[in-house]
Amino acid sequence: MNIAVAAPLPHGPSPHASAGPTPDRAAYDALMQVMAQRSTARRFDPLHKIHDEDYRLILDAARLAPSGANTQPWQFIVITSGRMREAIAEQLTNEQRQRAAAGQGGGGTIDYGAVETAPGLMVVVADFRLSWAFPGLMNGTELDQRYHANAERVILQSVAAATTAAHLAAASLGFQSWWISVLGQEETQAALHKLLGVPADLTITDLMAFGRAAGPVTRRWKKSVADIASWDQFDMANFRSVAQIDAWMADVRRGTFSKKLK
């Protein structure tokens, strides 16, 4: 696949930039070709078969990750019965038919059929208990609460660059990946940390299944670079009104989703 070259930043280059060429361009380049192949799928092979050493190299990948505070505060699960990839889809199908009988269905519904059968499937688990290695007060006080909610972010965002990194490590691999981020439910969390023997302390934050995919993969849009770039202040051109934001829900974030659950 080639890689497009990037437009110019809407600004120009920063001021203090090097004049000279990138350093390790062509690491940058195999990046960028990884980064641009990694698609999602959410129907899968099922006679394709993930390897222990395929499993090691993912994991090998998103132990690397940056973390806040260098807590890595992830633990990763790796499913292969066949009898708890159907349970954990159950479960999340039964979350999805709540929220829709709700009326939370977010625009549309999702198969979670290729849980049962996509050749890979990981389950992410956070411990936020570690958010107690960031500055605090640690005395109950508001401020000393909002230090403490911060500190849970940058737990969450550790876990995050740990996710992604196991999910272009699968893409360098040649599979397609899905991450399946629906767990807010309190029910949901509850059945899926009994299932899986989950601490009451930690927590599942996403999945993530991976394999060949069964069928073409959609490319989906991507922001340029001046869509989310800004120079020393925000820019407001790349502000989005909640109208702007609704009309985006209805005409685009629709095609994301899998077929209506029967």
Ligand SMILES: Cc1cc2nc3c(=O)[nH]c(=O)nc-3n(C[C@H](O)[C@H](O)[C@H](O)COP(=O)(O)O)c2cc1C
Given for the second form:
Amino acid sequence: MNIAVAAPLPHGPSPHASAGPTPDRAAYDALMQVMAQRSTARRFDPLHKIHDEDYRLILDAARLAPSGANTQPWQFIVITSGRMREAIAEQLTNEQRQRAAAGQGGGGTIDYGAVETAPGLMVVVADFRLSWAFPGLMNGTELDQRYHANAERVILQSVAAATTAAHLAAASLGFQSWWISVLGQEETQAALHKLLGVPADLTITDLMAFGRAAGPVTRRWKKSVADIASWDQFDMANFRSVAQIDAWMADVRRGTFSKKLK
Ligand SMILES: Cc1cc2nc3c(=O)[nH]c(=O)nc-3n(C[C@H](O)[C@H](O)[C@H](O)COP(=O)(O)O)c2cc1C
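Okay, that's the form predicted alone, but what's the structure of the form predicted together with the named molecule?
The next block holds the full complex; its first chain is the one shown before.
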């Protein structure tokens, strides 16, 4: 699939950048092709089978991700059993039902039952014990606890880096993917731990479903480079007040996902 690569930066490069030789764009363009191709799908063609080699290629990309202190605190469980997929989908659907009953409407329109028919499925596991690899005081003081909490965030960021690499690798192979977070969903996490035999020392953070999308692929709005970048000092034009964020959230809740945060 060929997708046009992003237009040149609207504001050009940094005003302070020196005019250097034109870099070899070929690798960048190939990377951007994949970045632009990656898109979340939430329903897949169940007839398109995923091969072991697809998993191997995706995991080979995941393992190369950067991680805090090179801890590589990730594990991926490949789900091949239809019964396991069914049980996972059921768990996600239950969680969503319970959240809806508790008045947490977010994501209410998403059909997590579709995980059952996703031909590719992996469970992402984090080892937060590796936060011990980071410098800390190890004396239980409040400062030590703050160091520790920070190290755990770095572990989570690291797992996200590997997960992103996996999603991009899937995109490069022509698949669409679905990142499903189970963070903070204690019941679901506990049920998945039991189902998949994951030791209590580890934490299931996310699922990655992938395959060929059933139906048209949605391209979601993305901020422009100017929207996210400042040069030398924070550009207050990019700062959103709480009122602006509230207004944007109201739009999102009305389903206006294409609305820009302005
Ligand atoms: C950390 C993270 C958690 C996400 N969790 C969920 C999720 O629980 N359920 C879901 O349907 N999508 C989830 N997504 C997918 C996002 O909704 C999606 O990436 C976003 O809407 C942008 O669309 P795009 O991926 O097509 O660019 C998650 C994505 C990320 C990066």
